[in-house]
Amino acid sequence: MRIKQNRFWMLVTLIVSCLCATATRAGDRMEWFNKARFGMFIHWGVYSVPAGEWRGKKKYAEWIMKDAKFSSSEYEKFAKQFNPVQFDAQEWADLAKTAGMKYMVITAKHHDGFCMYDTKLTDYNIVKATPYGRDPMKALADACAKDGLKFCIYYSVVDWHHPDFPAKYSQKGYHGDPNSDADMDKYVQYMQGQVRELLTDYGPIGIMWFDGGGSFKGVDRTKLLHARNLLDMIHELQPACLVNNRLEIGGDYGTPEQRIPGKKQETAFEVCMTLNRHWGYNKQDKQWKEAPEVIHKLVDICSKGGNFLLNVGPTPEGLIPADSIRILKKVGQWMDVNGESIYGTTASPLDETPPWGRITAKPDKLYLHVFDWPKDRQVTVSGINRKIKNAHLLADKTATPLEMDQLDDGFRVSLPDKAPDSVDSVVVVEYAGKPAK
């Protein structure tokens, strides 16, 4: 009876272990994307060779085979031209990391069906379907490896191409090649089957980032997609990667598209938002986000306490688009100078936005990015009710003393007579001691 018992036992502390381990790992997955902040998201694909013209109209761009009203056939003749031979994968990630990216999230299969890995479930890929023959998603994800950055992958969870994803499910009930007798638990195996690949061949993925592209209108996604079974399925292959929220159902962050919320969140967020106006590649679309406008948002995007997933869409040579890099790498250079305010930092404490700029945090310190210069050298902050220590600008590496007064509630900052940064100048201000229980 007591071999019984103690066998009993030693199954109860098993389970009991297996449980806590589980619950450690998904506190503890979400501890680098908190501390990451900035992502460089790259929308890639076959309908970058039309460049975001046909027919006279140049307003395309990845959405082109549905927004033209391509079949399938129609739209295939693009793979046949598809040959990037100047794409380098190291060249990617290392604009990633200047600009201070600290992961990558890149199209393995956007809506139009086409994989840009080597899947052995379907021969619609860029490694069997195309002149160029190779698989840039595993030199991706070797060359994040090699510069430290977070691989992830981005999976279109509709399919206007596969002959058994019905069209009723689809964006205005579009498909290529629309099949009366679609099976969507066959769809559903075929999909579960591709993300498994991802998962395995490619090394550690950071997030799987699934998107409907407003898909499923009026329908139970989660229940459509067997979505359950998929989380489960990839928490059991990589236990530490992310989900987002896109399947409507344990997703660990939110997704606002092109858009910054208003105000602070109380949970995990990633703002995903384009370079220019369109997501894919478009050779006319010349409206850049300049450097200014990218450090902007992010820090407020920072501010409410999420992170921003940049957008670009490389050419179907390869390339990233020179305006793309130029950007990113005056992004890179406030970065280098300023990365401390951004990387690992919470949402401001306060719950309205200043006049002058936006605030991040830490646990002793505060980060003050002053987009406007006051002209009376002034910075005030109320709200603040702990003693202050100290304030100096970041870019000082002297950390000479501001002058500073302590308020009532908060404090105010005398600054110099120029701001060390036209585009957003960082003070930083240490608390004195630790926080009151």
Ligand code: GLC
The other form holds:
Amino acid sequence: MRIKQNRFWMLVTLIVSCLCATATRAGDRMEWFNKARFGMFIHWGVYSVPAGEWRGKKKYAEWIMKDAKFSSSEYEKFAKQFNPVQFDAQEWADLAKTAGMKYMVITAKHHDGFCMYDTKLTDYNIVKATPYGRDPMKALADACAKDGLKFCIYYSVVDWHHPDFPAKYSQKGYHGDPNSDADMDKYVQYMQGQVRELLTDYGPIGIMWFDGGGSFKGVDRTKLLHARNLLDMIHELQPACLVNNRLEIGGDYGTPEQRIPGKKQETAFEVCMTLNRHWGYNKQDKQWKEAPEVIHKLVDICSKGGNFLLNVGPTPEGLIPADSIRILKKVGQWMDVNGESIYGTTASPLDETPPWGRITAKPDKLYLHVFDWPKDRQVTVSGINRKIKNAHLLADKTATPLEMDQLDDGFRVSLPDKAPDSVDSVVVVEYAGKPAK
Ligand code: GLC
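So the form predicted alone is up there; where is the form predicted in complex with this ligand?
Every component of the complex follows; first up is the chain already shown.
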């Protein structure tokens, strides 16, 4: 009897878990991502030790190994000097949260092959090969969980250091120690093993963010990397984990890099961008995008239906550069007031961008992001065939109604003399009733 009962419950559990797994299809998996809109990208590795400078040249960052043509043994010396004792995972997560970001993507392994986590599959990792000897990924996963941020992992599929990665598949055929016996299938096993570790030992992972950085030119990387198996394994381990599009096997969303699409997109995307001109730490690079530019970019991206993954490149001491902190805190101040017009919004219902700024939307509302406060104090929106109920400034806690006129194919809102925010003042426009079907 007892055995029969146990079997019954095992069967029930099996059916329920199968149903749950099928329920976690792409649409559901994407829900948090579509709401989040703003995330922190972190490029951190032993390349931060030279801090962008080598033998008089100052333009390097995370590609320094290849660009300055290091051999693996020469490059390994940076690992021996890497001791980020000032690293404080909670500070990084808190900063992301303060900036209004909802997720964090960090480099567990970049093209240089150095592993920034406690992998059992190579000793070339931060725990075994550096004086620091601790696992920052673990600390960050915990800190993100505490702050309610999704923790996500960047993983480079190209590897300039692993003996089984064939040089011919990397960028311009570079490898720090090319091996004519390199065996791609063995490398693929290594990579699968590492992805398994990352999805097993660090709690729930929001995104596996793969990157090849222009490697595998002219070859079918999906086949070579056994990407289908990899994807299946990821979803077996963590059905809710998103995968970006750089395995070239579809993926959950697109990843335009350093550029914002010209118009709104039909499919999900995430623009990744540097805050200065480099991904990894470069001590000379002071060409920062200041907070107003970051805010405009974020809004522009949201108005086209995408997310913004904004990068910081921490120092070898383990600090996010002071300028990055300063800028992100300012962005956070704007987000504190205007976050409602970003999170959970969809693209503008219009194809054209208005002359005064951008539009984001929710089912019952529009958010007019006024970048340039018009001289005549009038903001006109055409091409909307719905009745408008009211309008107010998002920054106005009392939500004092603004004067507005319903037009034939839209509406006009009259603004007060002074813009509440010199960068982007948001007007909330509420629709009356439900949309016509
Ligand atoms: C490129 C670069 C890489 C960077 C990535 C971010 O692919 O190779 O250094 O990590 O872009 O998207």
